[in-house]
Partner chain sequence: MSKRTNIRVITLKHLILIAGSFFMLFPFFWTLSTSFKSLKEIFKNPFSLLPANPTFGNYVAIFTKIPFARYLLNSFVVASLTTLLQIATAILSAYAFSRLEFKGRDLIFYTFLATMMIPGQLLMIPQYLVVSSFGWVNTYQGLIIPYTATAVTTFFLRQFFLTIPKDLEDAAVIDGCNELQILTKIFIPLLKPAVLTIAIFSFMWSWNGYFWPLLIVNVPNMRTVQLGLAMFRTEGGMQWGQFMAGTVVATLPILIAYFIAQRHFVKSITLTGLKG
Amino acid sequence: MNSKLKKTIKGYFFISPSATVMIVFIFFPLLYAFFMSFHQWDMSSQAIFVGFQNYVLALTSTQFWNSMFYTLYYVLGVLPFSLFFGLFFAILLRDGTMRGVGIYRMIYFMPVVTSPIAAAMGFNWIFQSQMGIANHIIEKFGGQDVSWLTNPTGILQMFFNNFNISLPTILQGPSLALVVIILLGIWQNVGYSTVVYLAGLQSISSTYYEAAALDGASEWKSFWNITLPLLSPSTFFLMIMFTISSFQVFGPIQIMTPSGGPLNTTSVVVFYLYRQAFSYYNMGYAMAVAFLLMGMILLATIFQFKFLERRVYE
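Chain above, on its own, the form predicted in complex with the partner chain: structure?
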């Protein structure tokens, strides 16, 4: 046997356990789902082949596009704030000799390990309109209580209402209910990005800063010119991870707004497809929607690799 073949066999031997599981429980189901996306099927009667009809229906459906927008709002809400606060706290915690660093790190990471279901129950309780403590605090400070989970108006529109300007639907922004769910997303992500950024910061050699200090660069300048670029691998990694997970958000939405929020404003794509599949039994249609979502995630990831990885400092 030649050594090349031997190596190949060895390689496949090592990956075979993972590969078997993946083939049986991911790739085969994926093919099956793809096949079903060309059918009309209610889980009980015979499936009927309908060609591209499900895809056409989805792409021409207002609900589908709305759910895409809500998903986009969610991603654009969660991603930047998760990164920003992560970096912010990482910089504050950078000095390992400061007292309590370990405790802070531990506290900030606690939401990361909490289950989304449990976290959503807690947030749901905080943002109840009558018995929620959030409204209680607002009223204490003399404000009007807020309809966190029931007002469908977008937050940008709410702002522009003061000037009697009415924005087109797309630009009205997420409803407060979605904002609360975005807050929950940020709350669960910040600890993770803090730890990743801390790791990134610790790998930056102090000689860079010493050199910059000799050149008389201000702290602000060395942050822009040294810290940020050298952290770009961490940023890139976090962006990819958070993008993929944010596009697929579902659990918290199901718990906090089981009917899809006021006027369906929290009905993100996965919620929409879940409802199509498991409430309306439009299985084929739901799978077509899922493939469209997968395409979106793929595009977003490829975009990030193409345009951002080049800017990652190696």
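Having seen the form predicted in complex with the partner chain, the form predicted alone:
Below you will find a single chain and nothing else.
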């Protein structure tokens, strides 16, 4: 046996434990779920092959598309604010000589390592209608209690109610319950984006700013023409990561609005999938929804790579 073959065998031997775990716990369940998405199955009786019926039912279901719109509301609510506040705090913490900067960095990162379930329980307590801190503060300023987690009206529709204008359901905006969940998502993402932006800021050479200052550029122009372009790799990375994670939100919704919110206004795709699988036992249909969601995440990622990657400074 020659040395090259020995090295090849040793290589496969060393990767075999990880490969076995991936095959058993990732690839096989994925292929099995895809196979079962073409079946009607309630986990207690024989699976019946139905072809593309589950996919057709999902794509023609009003509930499925409503859950997609609620998911889109969540993504569009969490993504930009997570990036904005992360960059804002990173700029504040960029100066490593500031007193207590290490403590501030730890505080900003704590929500990232906080359990989503524990965070959801905390936000649920804050925004309770009867004894929540948010309503207590509103009462102190002479306001009335707000039904944060039980009002199904979209926030845009609440504004247009003052003018007696009724918007279509799609255009009514997220409900207050979904807004609270979006706030939780932003709170948990900001620390991560702060750390990533902080690393990006520290990698920018000060010579760029010195040259800009010699040319008479203001701090705003330096930020717009130097900082933002050089941070574009960090921004692109964060957009990809937050988009994928936002499409998969589930835990906070299950804890704060276990029934899907008022009139299902917090029933995002993963929560809709969960209820179909474990409340109604439509496992085949739920698997079809899961693969449709995977396809949409893939399309969103491809779109970002195709149209946004070209704007990334190299």
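This is a predicted model, so every value here is computed, not measured. If you superpose the two forms and keep the largest set of C-alpha atoms that fall within 1.5 Å, you have the rigid core. Numbering follows the first chain given and starts at 1.
Residue displacement note: residue 11 has its CA displaced by at least 2 Å between these two forms (rigid core superposed).
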